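To begin, one chain is listed below as structure tokens, in the form predicted alone.
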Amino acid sequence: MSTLVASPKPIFDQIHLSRDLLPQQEYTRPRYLLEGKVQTWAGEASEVASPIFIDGQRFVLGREPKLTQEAALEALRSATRAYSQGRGFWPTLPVSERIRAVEHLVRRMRALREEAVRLLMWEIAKTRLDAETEFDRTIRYMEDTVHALKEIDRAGSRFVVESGFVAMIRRSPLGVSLCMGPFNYPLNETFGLLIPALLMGNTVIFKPPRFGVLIYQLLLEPFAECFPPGVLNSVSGDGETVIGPLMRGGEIDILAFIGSARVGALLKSAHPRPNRLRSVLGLGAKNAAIVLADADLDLAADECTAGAFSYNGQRCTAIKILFAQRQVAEECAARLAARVEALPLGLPWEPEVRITPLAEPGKPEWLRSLVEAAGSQGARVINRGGGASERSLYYPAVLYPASTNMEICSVEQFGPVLPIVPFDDPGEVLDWMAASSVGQQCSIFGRDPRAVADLIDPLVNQVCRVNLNSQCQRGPDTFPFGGRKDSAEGTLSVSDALRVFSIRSLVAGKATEGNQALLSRLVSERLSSFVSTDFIF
């Protein structure tokens, strides 16, 4: 492996704290949401420390509660009471009223934008631009989800007459949902589970991710204000202490989790009635980019740099391995390395910064071990400064030539390291994709329609999205977002999420005069929330 030519500039030694940079609220009181009230936790709590070092130490931002098993079970009892086997206030509430509650939450959240952005910068070192984008995208997602639900409800607010039967077919909730999002998008991904679950009439227990927890301390009052008691409850602390008992009791109806496949499997296996459990899982990925010999190499280098190193590569949709046809592999690697060398690194609030500290303690050391192992097998770090680190900061490393027998080519690195593997026959890449245990997305860079088509047709049977001459990504949120194999269970998008958190139910009867008169009165006298032809504007 090549010797590092240059190390990244030190970024922590010159920080001068300014009140204008810090979060403006205090987060020293550990709090959680239970039965519609913001509770202060008097028990054990954990320090929430930033990956940003001040005077040689991680800067402490606040504290989060470490709930006990009994406290977690009380949250479950609260959610179960609120659902009340489908007879509770929230699941029987008209769709229009549930929409009104979420629209109220949107208004409350807009006023908290700047504080939320600061928390994302300090707790998970997301750049200001990325933090602002995540917040704004979450608001837009909520608005789009409300719009999609209105469309679904309008389609269901009519009677269907078929073969002598009259029926109304609509979507109804499933029960108590446990929602857990990841640290890399602690607001957007968690809300991508929580909001559709609530809108469809389920009650929810949510656990903030390991990092990115304080943004939920900020949102506790809006949650309490917008939703009835028990409809939304929070738990935090050690997963085995607070999540294990929730699953083992069998009262969770929906498991909505984005994280590792290992944890997802453990959670599912803990449930005593798996046939009852609806699972919505976003798990691991090892998304590949395939650069063909006729590809536009500048375009490929631009897209793959963004795809592999945006937010330090800490995205499930990140490009985590690049296959380049041998005729262009060396040139492709050189162009990509040059672009990576130009990525500005520093602190999240600094203008134009692209590479920031890593949120997970010990992550730079683990990445270094992967790079060193690849180096012992013949790969080289080809970008200046690649693989150097300063405390929680790890400078991106481009490895070339890599081979698929290296650990870096099989594990999900979830960090700023990209191996580039030269290949001769595209069949080699297809074999690797078929043997992989995950299957979320891939990218193809090329201009020959026949060569691209020869890859598309087998790849759509291995992954859920093939990106043409562009990086792997989730958006737009109206597109399906899913995965094959161990990458996911269930499909998320604005409309798909509403469907996955609900089930089709119908009220039907023979189209007799008596039934027609009965249904007419149910509608005209507004006696039922389900049997209703109200049009939601």
The other form holds:
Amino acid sequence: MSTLVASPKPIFDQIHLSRDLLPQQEYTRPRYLLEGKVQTWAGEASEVASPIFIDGQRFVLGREPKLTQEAALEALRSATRAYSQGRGFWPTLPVSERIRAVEHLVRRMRALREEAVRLLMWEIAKTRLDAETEFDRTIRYMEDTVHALKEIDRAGSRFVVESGFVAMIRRSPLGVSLCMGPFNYPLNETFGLLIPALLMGNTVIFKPPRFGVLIYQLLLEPFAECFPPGVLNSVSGDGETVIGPLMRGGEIDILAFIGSARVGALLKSAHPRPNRLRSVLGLGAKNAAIVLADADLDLAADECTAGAFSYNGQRCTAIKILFAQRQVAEECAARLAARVEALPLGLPWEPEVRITPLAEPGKPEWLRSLVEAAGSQGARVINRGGGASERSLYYPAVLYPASTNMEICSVEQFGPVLPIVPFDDPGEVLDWMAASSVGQQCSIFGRDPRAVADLIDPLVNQVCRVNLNSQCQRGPDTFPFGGRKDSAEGTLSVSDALRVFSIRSLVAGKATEGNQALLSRLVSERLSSFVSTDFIF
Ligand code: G3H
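If the structure you just shared is the form predicted alone, then what does the corresponding form predicted in complex with glyceraldehyde-3-phosphate (G3H) look like?
Entire complex below, previous chain first.
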């Protein structure tokens, strides 16, 4: 095997722009959401450019506000006023009314599906299929979250009598939540935070991700229509200018952030009241696939190709390193390389395309440097054309034989490069995992129950999900999604997210006749949102 770098098929020079492909709305006015109104920002704005090049330039899609520190603090004041130390309209609203607001948002969003999909295709180069899946998954997540909240609320809509006490125990909000998701799932991951935050009665400030911002320009009107003033506010611009001051002020109660471990740690440490702050974090990962000698190699190659190269490997759950037992390592690498070679490259709207341009400027150059460094340490790109690039497009590369001392084996590449490391004893892989600073998921490919069991038991204590003969992934969204070490704080899922954005509170008293009569009147005269036995259908 040798390094094979074919000259790439140019894709950008063949684009014929047609109105049918482009987003249909204008995004030239930089706007944001404050105090329940869509505001036009008169200050500095940044250009939103696509990773897709037209006539040699990144195609410009619109403009995004670069808020000042003062404007960001205004968003904080708006959210703080709406919460009013728990006395605001939203945190005291019956759960059924908050559910109604989110259901209204679902209805409004459905009508925007095609425009949202086009924005995802143009701004982050997600294939049409993946963009549609992200949109539909988000709608489903919202509906499932409403369903899960109804279940939680029904369980809390009753009195508990225990040891001479009578109590009503429910979940209540925590306060002002700052929600920030990543660019690879600009809609789904941010909504995975802000929807449960809102449903539980918190007020929210959200910042759209680095790329994938325009979908939020599209959603500003629906947001303004569905939520009362101050309940949901947006900030955008430079993170240090707009987020730093929010954290340093100490008024944020929940930091909900999906991004790098470095930024997560910086944000947390900027908050002056660490005991007040609840952190919900999804951070870095270096998920490994382990292919044992008796594995079904075709199945492993199929799953690992999807696991490592879906959306160009830009998923936190992507398989980012593959360990293959030495007897089958070369064959495993060859089967994977053949599949990767067959992945169609191109533009997001082209049917069947799997590999698309990368949203982060400078990314192909960085991937190239990692691959070159691995090459100088003895690994080769074994798929034809792998490792070539054309502007923002990077041709996926399978590296073999890799070794764990290579930089590509420790950094989170978040791109279409997969190193394959041969191993003799599974204990070597366990040692690598134990030494890793992250611990999200892994995949085991094998058939022998004893060998698989020997890996499962230590691995469930290293990561939060062990996938059997299947790629790593977050879904189904009802499954717990978390991580150890520098991978996460808190667990997300449809129902877990409702828990992390709330706290249990109770109203309790001695079960005296007086208290029982008092509680009965609270319920029968419907005087309290909290002390209520209403059943939400
Ligand atoms: O980027 C991280 C996402 O949560 C991964 O979700 O496994 O469904 O692609 P996924």
